[in-house]
Amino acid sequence: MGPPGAGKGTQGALLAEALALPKFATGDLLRDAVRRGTPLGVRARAVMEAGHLVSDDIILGVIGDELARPEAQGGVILDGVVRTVPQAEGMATLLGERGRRIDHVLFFDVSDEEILGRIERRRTEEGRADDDPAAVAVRLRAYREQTAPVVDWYEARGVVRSVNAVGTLDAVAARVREALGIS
C-alpha cells in the first residue's frame, strides 16, 4: 500500500518473482475477467463502459475467483487490491471463509514531493496519459480520503510493515525483503 507512484507495482512484481507467487492487481484482474467473459467480468464491463467505478462486491468476487485457482494456493502478492476500509473488511471475510488471512501489509512511505517527481518522470518517459497533473491530483486525493485509512485499519491488526520507498530499485527491494524477514 502507498500513494500513487510509491513503487507498489514495481516492488510487488519483484517480490512475486522472488517468492514465486502470483501478483494480483485489481486492474489486471478486472481486465482479465472482462476478456475471459466470466460472469463477474460481464458485470464489470457494463459498469466500466458506463464510466463508473467497479463496486466492492465485483472486485471481491473477482479476487475470490482468483484465490480459488491452484497457483494461488501457496499465497499471493496483492497490489492495489484493498483500497477502502469496506474492501479490507470484505477481504478479511473472503479470506477467513477460505481459512486464510493477510500476513503482511507493506506500506511504501514516500513524500508528496518525491511522488510528484516520480510521476512527472514517468509521464515524460512513458507518455502515460493518466499521469497528467490533474489526474495525479485526483488520485492523490482519492488515496488520502479512501485508501490511507486502510493502513490504519491494518495497523490495528498488527500486520503493517513500513518501508522507506525512496532510493534505488535494489535498495527499496532490499528494504522490502528486510521488512518481511526474507533474504
Ligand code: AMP
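Show the same protein again, this time as the form predicted together with the named molecule rather than the form predicted on its own.
This part shows the chain on its own.
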C-alpha cells in the first residue's frame, strides 16, 4: 500500500520474482479490461480516467476471481488492493472462506513532493490517462480519504511493515526484503 507513484508496481514485480509468486494488480487488470473493451472495462473506464476509485463490488468480484485461480493457491503479491475499508473487510471474508489470510501489508512511505515528481515522469514515459494533473489530484484525495484509513485498519491487526520508499530501486527492494525477513 501507499500513495500513487510510491513504487508499489515496480517493487511488487521484483518481490513476486524473488518469491516466485504471481503478482495481482487491480490497476493493471482494469487497464487491460479497458483496452480490450470487456464489460468490466466499459464499466470502469470513465471512473478510472477521472482518477476515482472503482466500486468495491467490482473490485471484490475481480479479487475473488483472481484468488480462485490455480496459480494463486501458493500465495500472491497484491498490488493496489485493497484501497477502502469495505474492500479490506470483503477481502478478509474472501480469504477466510479459503482458510487463508494476509501475512504482511507493506506500506510505502514517501512524501507528496516526491510523489508529484514521480507521477509527472511516469506520465511522460508511459502516457497513462490517469496521470494527468487533474486526475492525479483526484487520485491523491481518494488515497488520503479512502485508502489511508485502510493502513490503520491493518495496523490494528498487526500486519503493517513500513518501508522508506525513497531511494534507488535496489535500495528500496532491499528494505522490502528486510521488512519481510527474507534475504
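Numbering follows the first chain given and starts at 1. Since we're looking at a predicted model, the values are computed, not measured. Superpose the two forms; the largest set of C-alphas matching within 1.5 Å is the rigid core.
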- Item | Rigid core superposed, the C-alpha shift at L30 between these two forms in Å | 4.4
- Task: Could the core-superposed CA displacement of V42 between these two forms be given in angstrom, to one decimal?
- Result: 9.4
